[in-house]
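As a starting point, one isolated chain is supplied in structure tokens, in the form predicted alone.
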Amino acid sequence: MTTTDSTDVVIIGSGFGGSIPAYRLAAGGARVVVLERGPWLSGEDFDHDFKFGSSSSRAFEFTMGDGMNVLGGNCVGGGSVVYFAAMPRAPRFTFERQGSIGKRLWPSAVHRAALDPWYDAVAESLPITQNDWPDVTYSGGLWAAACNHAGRTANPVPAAIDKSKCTNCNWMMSGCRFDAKRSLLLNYIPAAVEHGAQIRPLHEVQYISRTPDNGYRVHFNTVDEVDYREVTGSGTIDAKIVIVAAGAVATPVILQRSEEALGAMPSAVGRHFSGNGERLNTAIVNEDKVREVLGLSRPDGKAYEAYQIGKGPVAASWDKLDGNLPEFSRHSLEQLYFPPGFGTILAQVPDATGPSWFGLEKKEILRRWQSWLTIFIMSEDDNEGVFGPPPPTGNGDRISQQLLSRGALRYRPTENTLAGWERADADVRDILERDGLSRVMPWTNDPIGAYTVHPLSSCRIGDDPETSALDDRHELRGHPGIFVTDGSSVPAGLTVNPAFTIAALAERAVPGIVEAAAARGVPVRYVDRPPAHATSSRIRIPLGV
């Protein structure tokens, strides 16, 4: 079946970069349609299970590239549904980064002070709250105690979590069944729908073309709700403004595929990808040393054995987020819970005499999984990812009905990136192996390559047309009326969780989008009031399906 339609604004993707403009523009009077390739899930759908067909496989997309693998959201709400809700602001020095090109990566108009009002708007809208030590879980407390023992500092992490609803079940990564995690399903999305925005799940955009009236036509396929490889229909929708917010892995692919219809794309589309300098270190904790050296114990008498209890990252060491340090030596170290379904695959055996990721030694550390402590490194990489030719449909060749695909991303870490990873790994070992507290195995690229849950920069903002696809208003160079507002617009790795910054940038972009829409005859004004908060994600209005 082929359908045609028209509206004022089409938004591709419903994560932070899509849902924030959707609400602001709809509240301001524009007709808004959001096309989301994933399903629309809510609290009742978020299973505590890893079986195929549960929310764990429906809400994620794991895209395997050449040297870099990306885990991201694939549902209405995008990354906000599957993130850990850690929401630190980017350090001031990140906005001054130059990378290996030797000049400022961010546009001159964007710096921390300029972005702070937009951070404030997001913090009020979700909302975000500062955790305190009583909120920190056993694993966060162990990490903080180890940092203190090593002469380092640690801090509770600000988070978008309703602590009154949180059960510490540690299943938030697959979506929060209790609506304690303040995903976009509880604020911007229901507020956008309330103002007339249409959210269309299972709509996978293929490319964009022009219309005779200087607008744009968005071409999409609809996909089956169980087997995402099965196309159930196709259609087009015309709009005066298009906002591409499909994520840093899909946005460049859609634009690359649109080049034949739209004309040449900026050379920076699909280049300068950053994995946010991420890697995982897994420590196998010595329970006796935890008691003896750190003096820790739980009420039941155990020293630790509490990896499974909690709610994702709650404590981080930010000692190396120092603007006086040279680039590629700054990083954050964040305690993290990674569910066994993923963690058992990704964890490496410390000091392995054989393979580090399978075999008898791996079996032994799996037996002791409750004594794990995972440290998540976010450092400064060198924007070395490049996308090859786009696949015929989607953002990758789907391997399975859900979850797995192979994309065209190629990533070869430079010496700068490798040196940054090595320094961060050494820091983790210095803290956690001191006095025999644990044995640490840094992440190795050997089994599957590098890995990120925070893809960035594949279509970035900047002042230099040679290295940035977007101007400082997020408009695609050479294609007025097309904007990009997702993580692909962030110029470089942030050394912290990037969701807050992506959301702040999306908020900052909206006034310019409103101005562009009004110039194209759309009756819209900028509305600055925060979205109303829904009490439950279970309220769904799948208009236009």
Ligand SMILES: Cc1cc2nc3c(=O)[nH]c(=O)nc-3n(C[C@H](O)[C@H](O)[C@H](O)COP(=O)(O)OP(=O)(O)OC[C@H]3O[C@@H](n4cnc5c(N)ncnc54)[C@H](O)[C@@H]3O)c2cc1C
Second form
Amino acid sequence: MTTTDSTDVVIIGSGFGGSIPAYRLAAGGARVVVLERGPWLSGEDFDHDFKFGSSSSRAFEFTMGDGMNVLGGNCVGGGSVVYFAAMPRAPRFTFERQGSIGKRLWPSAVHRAALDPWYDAVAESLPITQNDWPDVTYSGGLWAAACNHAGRTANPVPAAIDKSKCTNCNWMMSGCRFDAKRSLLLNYIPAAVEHGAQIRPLHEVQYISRTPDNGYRVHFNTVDEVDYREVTGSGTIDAKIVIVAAGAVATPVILQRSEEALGAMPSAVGRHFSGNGERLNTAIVNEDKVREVLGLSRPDGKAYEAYQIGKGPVAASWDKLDGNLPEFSRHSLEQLYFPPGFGTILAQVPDATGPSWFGLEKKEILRRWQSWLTIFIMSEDDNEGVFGPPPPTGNGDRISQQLLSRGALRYRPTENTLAGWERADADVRDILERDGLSRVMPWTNDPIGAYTVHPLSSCRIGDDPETSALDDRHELRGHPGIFVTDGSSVPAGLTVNPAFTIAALAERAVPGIVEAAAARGVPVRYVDRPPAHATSSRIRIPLGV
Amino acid sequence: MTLEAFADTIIPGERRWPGDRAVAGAATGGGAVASGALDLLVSVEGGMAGMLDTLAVGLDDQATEYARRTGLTLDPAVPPFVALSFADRTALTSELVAPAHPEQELWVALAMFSVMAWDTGAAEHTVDALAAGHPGLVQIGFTPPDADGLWRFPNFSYGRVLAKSHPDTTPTGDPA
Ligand SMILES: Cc1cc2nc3c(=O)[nH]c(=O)nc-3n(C[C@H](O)[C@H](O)[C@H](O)COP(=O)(O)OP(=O)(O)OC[C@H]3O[C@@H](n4cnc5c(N)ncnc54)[C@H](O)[C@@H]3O)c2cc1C
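Alternative state: the form predicted in complex with the named molecule, after the form predicted alone:
Following is the full complex, with the preceding chain placed first.
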């Protein structure tokens, strides 16, 4: 199958960075086509099932790099479909970060107060709501009580979850069967479709070239709906404006591959990648101490044994989000659920006498899985990730039908990053090992290196052309009409979950994109009304494939 | 048999029958092998199937070399990796999955499939696996679903204030 086509705006990727401009530009009158490499799943496609080939592998991509592994969405809605929906704003100090270059990393136009109105717009659109203590799950409650016992504070984390529909099933990484999680499938995407945007699933963009009329041509392959390795066709689509929002592990790859056709890319494309300083610790909880020391017990008489129950992260320690502390020593600590498989392999046995992540002793701690508590560290890393030359197609070489691929990202944590992790690990231990509450170990980096679900910064905004690929309007330097609005545009790790900030930045970028589109003759205006809320992710649309 | 012995080193289990050689019987309860590690490895979805013969040969070569280095004599009746004791399989596996090993990536992948077989049962539908008493899911204590095959936990919260919020929390519940 070959298609040639043209439209006003092509958007690559349908996560936060793609869906937000898709809605606003379509609502403003532009013809919008969204190309998404993954399938379009909804409602009953979201299985409660670990079997390979269920939504837990269809909707995901695990890109293995050299020293850094990234887990992300691979479906219409991108990361919003598989994410945990924890949505805190980034603290004020994070916008003032200098990293190790001694200069403010963010453009001068962007700081917390400037971003707050855009955060507000996203909060209303998804919507995001505050959690209260009765919403906090057993695992979040245990973490909060342990923080309290250590003389620390703990906060329920704001989330994009409809509490009235949530069953606390903890399958949210496979997509939400109950449409309780406010993924983009319930707001921006149906609203974009309502305004005429076309979403084309299973379209994997390869590169961008120029058209004679100063516009752009986007080249894609279509891929099989079960075996993503199988190319079923290819085509191109022309547009006046291209928005690249394929996520921080894919956007730089597409741009690097486009270099041959488009000419040199800014040097910051594919450099300065951040994993948001992510790291995990797993505690094996002493149930008796939970009862005696923290005074916790469930209606059925158990003290805890509730790792499986819940809705991802609901409670966080923000004590170290303190702008007075030096850079690389600030972090948040968030309780988290990770399902078996992904969530168990790298966990280490405390006091292991043999191997720490497999073998006899590992089996013993796995048998106590319901007494696990996982703490998610988001710290300040050093933007040390660099992408090598792009693979022949896609964002990586696909190994299995779904899920697994190998990418060109290389990450060697610097002393700054390592010291930040060490301080955060110690902080977790200090809270959770008090009075014998638990034994804690960080996940091992030995088998695969570091890992993240929060890829950032591989094509970032900034004022300095040397260290930022985009100007403060998210336009790619030297390539007018190409914008990047996804996580790759965030200049550095945020010390909190990033999706809210990515979304707010995308909202902030839209007026500038509207202006650029209008200047190129697209009849579009800026529309500020929030998208309508859908009650079901099941929408019937001509797929336009 | 070799791949079974490797999977059993990652998540060990009890012998399936008296005289089981692949499974060393180092732990009580079914391990990775009884949980379907081989089924997962040969599944078309997994992407490992085409490499399995090479991996098995590689493991046996590694075992032969390990035996030579450590002065062990291996029982020729079974493949070399299977002939190693559980302690020696563990020692060799630790070397293979260490960052310094040139083939680390291959052996780590094999180890990951072994863990996943045990604690997710990813070769079968989870509902079916649980109903059939899947050893790993049962031993980790994975709670079974409601009658319609979906999970719901009506009781999920201690339901009370358990800590003071950070003093700088904004009215929207965010860090300042
Ligand atoms: C398990 C998990 C839990 C998470 N939980 C949270 C949380 O609780 N809170 C939070 O803030 N963040 C969370 N995140 C992170 C969050 O999902 C991401 O930060 C966010 O989705 C990034 O948005 P984005 O627009 O940059 O990219 P994405 O949402 O990743 O969207 C990029 C899209 O582009 C598509 N794409 C990629 N390459 C191509 C191509 N070549 N052609 C066409 N399409 C392409 C992808 O399939 C994807 O749909 C979580 C992530 C994961 C994986």
